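Only one chain is shown below, in structure tokens, and it's the form predicted on its own.
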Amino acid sequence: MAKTDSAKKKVLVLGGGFGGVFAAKSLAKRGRDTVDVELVNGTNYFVFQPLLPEVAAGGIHSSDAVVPLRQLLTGVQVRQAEVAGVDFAKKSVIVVQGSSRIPVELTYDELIISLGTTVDLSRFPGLPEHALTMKQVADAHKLRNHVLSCLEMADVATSPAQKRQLLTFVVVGAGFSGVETVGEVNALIHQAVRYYPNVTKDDIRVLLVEYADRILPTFAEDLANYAARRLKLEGIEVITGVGTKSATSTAVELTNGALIPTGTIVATIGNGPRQLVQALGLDMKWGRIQVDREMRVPGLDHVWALGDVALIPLEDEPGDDPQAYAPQTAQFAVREGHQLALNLLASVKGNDKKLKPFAYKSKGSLASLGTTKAVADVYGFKLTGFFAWLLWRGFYLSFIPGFQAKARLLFTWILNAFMPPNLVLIQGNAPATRYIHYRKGDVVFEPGMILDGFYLVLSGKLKLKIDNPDTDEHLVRDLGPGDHVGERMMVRPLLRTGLVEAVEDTEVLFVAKKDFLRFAHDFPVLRKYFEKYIEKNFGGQGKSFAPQGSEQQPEMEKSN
């Protein structure tokens, strides 16, 4: 830990946002003689989350949309550590650090929480486990990577019902992100299609669904009206007024009982408080801490708040009126960090008469919509399209810190504006397990399939049906909770399936092949129950449905 100045005040930051991010960056520049500043984030870099639609539509590339901690915050300590726990009583602070994983205490004067909201989907049935997410650049990274392997896998499919559903994308919530995330996203798909020989544009189905009666509903309407007919135009359906009532991995389910078939779902919708914030036993209120109009919680002494994770009051009696607290914007968090900055440093030098409550009125709202077509409403001025767009693109040039991101951002954004869009999909490692939901009638597999890892119900039921054309025998077997599919493949990695599907709405565990077959291989106890169980239901007496025969079960196979 490096030392600091006895005389100084410690001030420890956790969280890596625009709030935390320009609070750190003002006190290191205001009070450099006063406090010395270290900021703690999971990550060494700050996400300038309005470009990760571009970053998705593969527009700029990731490291446009993010700036290093350290060059970013000269002066600040930066320890990319993940916050385990808070003792406001011992004014401490519990980080996991290194590769070692080992805890570590830190202690300060001043603590100042920017940790920002998570995605809580749990309201929604299926979505948590099958929803794309909007959060992060590896948010970013895996919606493109995903849509573009829809596009290679439509190109070669040879069931329609198969590629209707590759060829469907729905974008729920119709805020700020979810808006520039179909408009990208939609570029994206109309821009690659030409490459993809056995996909035509009309083959491609794009919505966009909204609770609300209208998309953008923090814009004047005749902008918001506009932004949904500019959306219409690039062949997008705008569903408003129905909400997500739950998902599978096949389809989403609306709450007017309309059923879409499709394999990508982008949730944008569902912002809540992370788990070690709800731990903090601090007071919250529409999952986000209370804090006065200063910025400080009540009740704690040098704790304060800010940005998202933070419910700032613009008035003094504010009650129960959203409107009456600082929106969860980027705009408005970087005032934040001004004020609570300038806050704080008087509160260490004793002139708590200078706290200044936190006011500030909105400049403006920008949303693109793709194509080179926004939407506009700054100071009162209205703008449309192109000129719009131009505008969009210069605010958020200017909103980026660093004279290298912006550098950097403008010679992307010229250089692609003569360029065709990079196609080249690189796979992430997929999740080692995963939950899936299955509607009652979804085809799980179909016969001859080759099985790609272990299916583990945990509730509702699954029918498997295979036939022996050689034998002309029949095995059809119900699995209910606790009953698997998939354990065949120890013996025969390249097992062909039966016919698997849900007689009823179904929940499955999910472990990769790769991942099934190292456990089962090196688990011995686990080893012996699939090998009796392989026997005793494939396997027996004038039976043909044990892999390879029932007469001859070759060792089980180590996966490398």
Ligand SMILES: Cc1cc2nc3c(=O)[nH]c(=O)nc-3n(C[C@H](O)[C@H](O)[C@H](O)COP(=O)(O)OP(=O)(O)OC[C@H]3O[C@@H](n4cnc5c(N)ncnc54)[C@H](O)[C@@H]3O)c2cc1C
The other form holds:
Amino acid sequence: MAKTDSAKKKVLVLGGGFGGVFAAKSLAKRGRDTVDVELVNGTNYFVFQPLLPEVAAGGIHSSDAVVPLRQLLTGVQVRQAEVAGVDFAKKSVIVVQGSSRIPVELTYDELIISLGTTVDLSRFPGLPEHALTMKQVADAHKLRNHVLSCLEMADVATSPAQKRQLLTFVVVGAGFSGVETVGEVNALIHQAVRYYPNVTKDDIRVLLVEYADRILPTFAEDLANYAARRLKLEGIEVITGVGTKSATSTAVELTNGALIPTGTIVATIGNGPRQLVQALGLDMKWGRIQVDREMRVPGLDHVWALGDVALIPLEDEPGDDPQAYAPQTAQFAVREGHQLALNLLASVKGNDKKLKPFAYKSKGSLASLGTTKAVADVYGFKLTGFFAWLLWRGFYLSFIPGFQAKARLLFTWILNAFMPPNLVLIQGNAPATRYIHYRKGDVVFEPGMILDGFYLVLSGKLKLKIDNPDTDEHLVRDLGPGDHVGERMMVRPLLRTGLVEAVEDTEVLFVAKKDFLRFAHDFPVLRKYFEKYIEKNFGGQGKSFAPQGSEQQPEMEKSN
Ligand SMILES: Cc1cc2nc3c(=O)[nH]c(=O)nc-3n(C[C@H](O)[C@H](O)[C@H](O)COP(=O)(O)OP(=O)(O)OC[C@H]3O[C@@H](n4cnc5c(N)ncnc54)[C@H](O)[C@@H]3O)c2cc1C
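For the form predicted in complex with the named molecule instead of the form predicted on its own, what are the coordinates?
Okay, now the whole complex, with that chain kicking things off.
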């Protein structure tokens, strides 16, 4: 651990994104003799979020969109740890770190909060469970694998409806990240499709859904219109003025009543505060920490905030006008980092009069549309098409911090310009336990399907139907909150014999087969409960709906 000089003030930076990194870098450079800087981040790398859509499309590797914090921040002590809480009175931060995950207290003289935001989709039923997001490197990875696995499954699908669902991709939200994601993912799919003999371009549907009247609301209208036209030319359906209402694992419902069958929903909406930030007890507005124009947290000495987590006024009386606050962009977070460092150093030296209010005018905006096209508005000059795309690449190449990261990114871009798309599907484990949202009428499972897991009803209602062809008996049962289905896999190892449908919109907790069986067999209380339950409800071994006798394989589907 680095030694600290007791004459120097200890500055603790929480968060290693754009805001935290650029504040720490500036402090280390300008305040070498005044402050010791430590930065705490959950990962040991900085994520260059604007490149995530390219990672999702496989255009670059995930390692090209991240920079190791230790190599990036010379002169700064970096700690990989999870911030768990702040005690402002004691001037200390609790972090959880190391292999033992023991909470540790870190003290500070000055605290900088730059923890960014998280994705909050809780207003949309089913979206938290079924939408993919675009915030972390892991999200981009997951999306890429998901898209490729949809193509793989569509190539062998026998039902046209299932194939259509697998080949429909919906991106929700048409800000920077939504537009760039839909453009890149569409490009990946269209490059990949020729390697899938049973999938044609006409089978594919890619949609961009935006609640506002136009896409890219932060861009000038003519540029946004160009972007919409360009996306449509690439075959993307651009739907504006329509929001997302709800989602299931098989469809997304829009506010205009349209129900789009899809297995892929990417949500780039719903920026919300992290639970930790909400629990700090600070004044919040629109989910962000309220700070003054110098980026100090009012009412607390020696606490500062910047980046997406902070609501930084650009005017003295900003009121409720969102335009009067710094937008949540990387460009602003970087400038805020520099200004905050200067203000903090002035404050530490007792020169409070030298503190400057944050003021910055955007130099412009750039958005890539995939397939070597972009829109750019830089210093008032508007550019579209290929040259805008070159500018986009040049700008982000210069913006990504660190020489190694720049060199690696440039090399990958050049190499990939001459390479076919990489279609390797690295299959991760499906999450064993997860929530699933079903819409009224959805089939949860049907006879002949592989037994994949156990379902616990949390809300709504399911209907279970089992037919016994030998005795012509039928079992019908409603399953409400607290009821469950799938437990018979304890005694039947292979295929489902029952049909389960949602008779209302229903939320279930799904536990994968392997995990359920471990628990149900090895936890005596559970084992007894389920044995009794099966005996009572299905007649036990050798009776009408008994588990044995159902292990025969159903007739195999014809492969295409
Ligand atoms: C897909 C995408 C594309 C974008 N494209 C653009 C673009 O083209 N141009 C542009 O200007 N902006 C763009 N943005 C927005 C830009 O990336 C953000 O405004 C910027 O990242 C905000 O920086 P930040 O430091 O406030 O937060 P973040 O970059 O989110 O950093 C927060 C950091 O805090 C860490 N953290 C959070 N909680 C904890 C905890 N409890 N313990 C430890 N560490 C924690 C996180 O791991 C993270 O490293 C894009 C964003 C996305 C998601």
